[in-house]
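Only one chain is included here, represented as structure tokens and corresponding to the form predicted on its own.
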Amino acid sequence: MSELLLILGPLGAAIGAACWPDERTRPWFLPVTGLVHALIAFGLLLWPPATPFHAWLGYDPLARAVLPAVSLLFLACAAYGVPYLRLRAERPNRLFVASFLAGLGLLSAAHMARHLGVLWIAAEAVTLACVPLLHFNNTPRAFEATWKYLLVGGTGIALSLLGSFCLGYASLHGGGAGDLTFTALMAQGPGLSRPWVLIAWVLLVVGYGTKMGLAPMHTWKPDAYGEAPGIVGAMLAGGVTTVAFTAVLRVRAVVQAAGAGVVADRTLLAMGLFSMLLAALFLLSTRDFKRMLAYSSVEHMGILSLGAALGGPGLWAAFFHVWNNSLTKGALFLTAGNLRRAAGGRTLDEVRGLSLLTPRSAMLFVAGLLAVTACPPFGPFFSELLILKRALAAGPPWVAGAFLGCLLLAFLGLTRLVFAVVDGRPPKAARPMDPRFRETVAILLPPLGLLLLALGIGLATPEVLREAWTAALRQLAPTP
């Protein structure tokens, strides 16, 4: 039952943040909060459960290959979000610690999620958390983008709950007792009714892609990012697009077991490649560092996608990448907020010199730049080679020579724009910087962590990780 604190334990510390009458005190709930919830998630990791507490809820292997990296995402930021609040004090903080602790409980809750109906009503409660936490800068253009979000997203979930009923009507089709945990789901497959199943398939992959921010379904994203502080952004891109992402396995391989798997496959194939191809042209025109890191997450959600297609290996390399894409996206973002409030902008018609300015904090953007890129030896270097030798071994050679056409027109895009706005001196019409702003180790520490563990992940994988992601892997695919 550990397991069940995952949930309850961040949702009662939301209550408690809401109740706690001291601003100054209360961002604290947010690292302690953290730092029990990682304790939990990876004495998990190390000692799991032998079956899931519930039917409808439970660790199972594909929570225990992919939450683990959401809770030490959600450590990092909260480390950074008590200077980062002290600094944000003429903004009240109540609602923000208050949600930003709830939306890890929803977070777990919908990593645990064995039920669609569980899963649905969970992603739809971390869309409804987020919302505060994307207004919290209270300016027109955030409030522009919360709305952005709320369209969007909403769409999505409301795809996700049609696809739900479909999915459920090709069990009750096929004889099925309407038992919609996703073992009772996969033990059926074969009997489900195929077009209900397909029908299914579109709506569910296209509601929970537009959660990813997989392209078309991106338009969200260059707004909320560049919006939202980074500590927010953070969450979004290497915690929230997670949970989508576990929700598109969970289907897919129930899509498989009724023998359409092919078609799931090719489906996501296409999207993936598409989303990485659209984002490296928006990042190879982008003038502005934030939506810069929102055109990049929806590349690596592409390259998930591509991974998940690809299966057997490429499916096991696509959590190697979602753990990757969690440090190194928690890196870039809140390095990024560190310049965007050192410079007043974040344009590069505002920002130019910030090594100059911001030197450490323009170190680790820089780092954080070859890690996303996959320069070795950080861990994107080594999960996006596995996805290539899958690709290699197991499709055509176009889909190989896609995918590094992507790398690089993605690579030229993010060092462009990163370059730029390092290099070189201040421009003299940029605004001033925020005198309240210091790069202390409080704001330096978290995005080195996470850089460090994205450097040793790749280096040194640990095996307890392999062995979560075999197991990942057998539960979604398992061997007749």
The other form holds:
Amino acid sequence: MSELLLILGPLGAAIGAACWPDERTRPWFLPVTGLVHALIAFGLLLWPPATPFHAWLGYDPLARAVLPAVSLLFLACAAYGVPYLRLRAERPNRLFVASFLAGLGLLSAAHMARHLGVLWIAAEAVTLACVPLLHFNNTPRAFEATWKYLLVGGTGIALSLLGSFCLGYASLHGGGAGDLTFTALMAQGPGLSRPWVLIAWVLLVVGYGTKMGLAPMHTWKPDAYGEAPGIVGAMLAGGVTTVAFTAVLRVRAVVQAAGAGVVADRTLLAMGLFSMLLAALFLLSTRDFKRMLAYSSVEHMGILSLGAALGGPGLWAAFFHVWNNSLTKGALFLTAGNLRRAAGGRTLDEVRGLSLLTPRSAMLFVAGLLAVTACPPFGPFFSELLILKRALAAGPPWVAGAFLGCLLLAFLGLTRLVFAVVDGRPPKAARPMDPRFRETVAILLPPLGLLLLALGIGLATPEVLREAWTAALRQLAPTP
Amino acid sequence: MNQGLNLLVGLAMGLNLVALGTGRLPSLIRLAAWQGVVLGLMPLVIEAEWRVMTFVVATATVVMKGLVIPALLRRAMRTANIDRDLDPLIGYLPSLLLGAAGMIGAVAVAQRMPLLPEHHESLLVAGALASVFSGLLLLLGRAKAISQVCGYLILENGIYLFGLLLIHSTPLLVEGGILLDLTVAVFVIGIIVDRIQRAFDTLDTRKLTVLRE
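Please supply the corresponding structure for the form predicted in complex with its partner chain (the preceding block corresponds to the form predicted on its own).
Up next: the whole complex, starting with the chain shown before.
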């Protein structure tokens, strides 16, 4: 039953935070909940619970393979949230803290959802819980970003619901008894009505792909990530995208069991490479370092999708990459928040010489850049290497070539922008630094911790994680 | 039973076309509300024997789609004090023609899809596809934020129509969760519309162009 605590704990904490009377002490709800959540998630990683076949919610191998990464990311964001909300003492934080905690509970629920309908409900509730977080800054730009997020995201929500219904009808038409758990759907396998399965796949991949941010459904991402506070951007890029990816994987397993796995893999391959290419091109032209992180996220979603399309060891590497993506994106978004606050701007035109203004954050940002562009010995290097190896072994040769080309372009785009803002002298006419801003340990430690974890997971991947990813692989593609 | 249901689905499809042709915001909101009421009545026609949960779902749908959401939109419209004309990006006549073409296409597609014997005579699939198409058309073809929300409502109504095919197999708990999610979604959208109006002094989404590459 302890796995249900992962959902109910944060939701209860959200209610508690909403009722808590004191603005100054309320942010402490975040790290306390995050710590308890992480302890339970890792406890369950080490001692996995048994999941009944027809359970609607369960800490099954797939949830076990990725949820602890999201939990770690949340813990770091929550630890950063306390000093962040102290800096933003002028804004009431009741809604923010409550939504952030509720978001964690719903994220856990969506990871653990084993029922088509429950997955949709939880995943969409996550989307809605993020809305108050996105416009926390209360600026017109933030509202514009929120509106685009709602409009594009809402259409994605609607299409994934239609897709869920279509998959349900595929089961019904194939003589199913109306059990819409993923295990039951996979067991029905070839009995599912093929035309309906294909329609469902298209709608679901577009719907959940919108939330993941796969091109061409990524249009909300740069705006939302650019305007949201750093900790929100980190959770969106490392947590919400992960949920959407697991949703796509659960659906793909059903489609594969229905005998249309080749079609599914081709879709994922095309969308993955397209996302990588588009992101790389935008990375070469953008002038805003927070929007840059959004395009980098689109690129990494492309990598995940490509890994999943290649199957077998590729999918295993994609699980590895989920962890790397969560850890490095978290570190980058948190330090980007520091830099933006110190520099008072986010574009090349306003910001230069950050290595003089905020030396420690700038150093972390450069280290994060090296991690996210897959420089050894950070984790992303190893996961991307494994995907490349799989692409060379299983895919046509041009796939590996395109993969490497996009990575190279993205590397050029990212380094161009990062070194332009870090190097040089601060512009003379720069706005004076926020007087309350200091590079304290409290705002440096969370991103540093995430980066060290990304380094550690690359140098010595723990055996328990390897085993968890293998188990998730077995769950998604059971050998007959 | 099928006759009554088909009558209601036909009514909903007709409302789609009227919504595409209308040029006034209040009437667009009213049409979306009426469509919601029509949809809410459908579970009562489908079920052979009435159970308590059927009544609950039907009542909740009628109240939410027919009363609460339109009231929210009307409030936003009044406080925003916006011009009642719709400013189409796609003109009314082209919208109507596209909508009609979409309807014919929907019927043609629905005929080709493999359906269970009890759904052969039903217009549900065709109605669902037509509503989804009309909703998307309104979403893309109207500039005002509130009219886009109406488009979203009609899109959602189409999905609800499709969901009725599964009414016997999906647990009502799931149906209830879906209804709750969608209601919260529209509620949140309503709040954001209000904030946008205050921040930008307009609800014309063409003016939301600060953020771009």
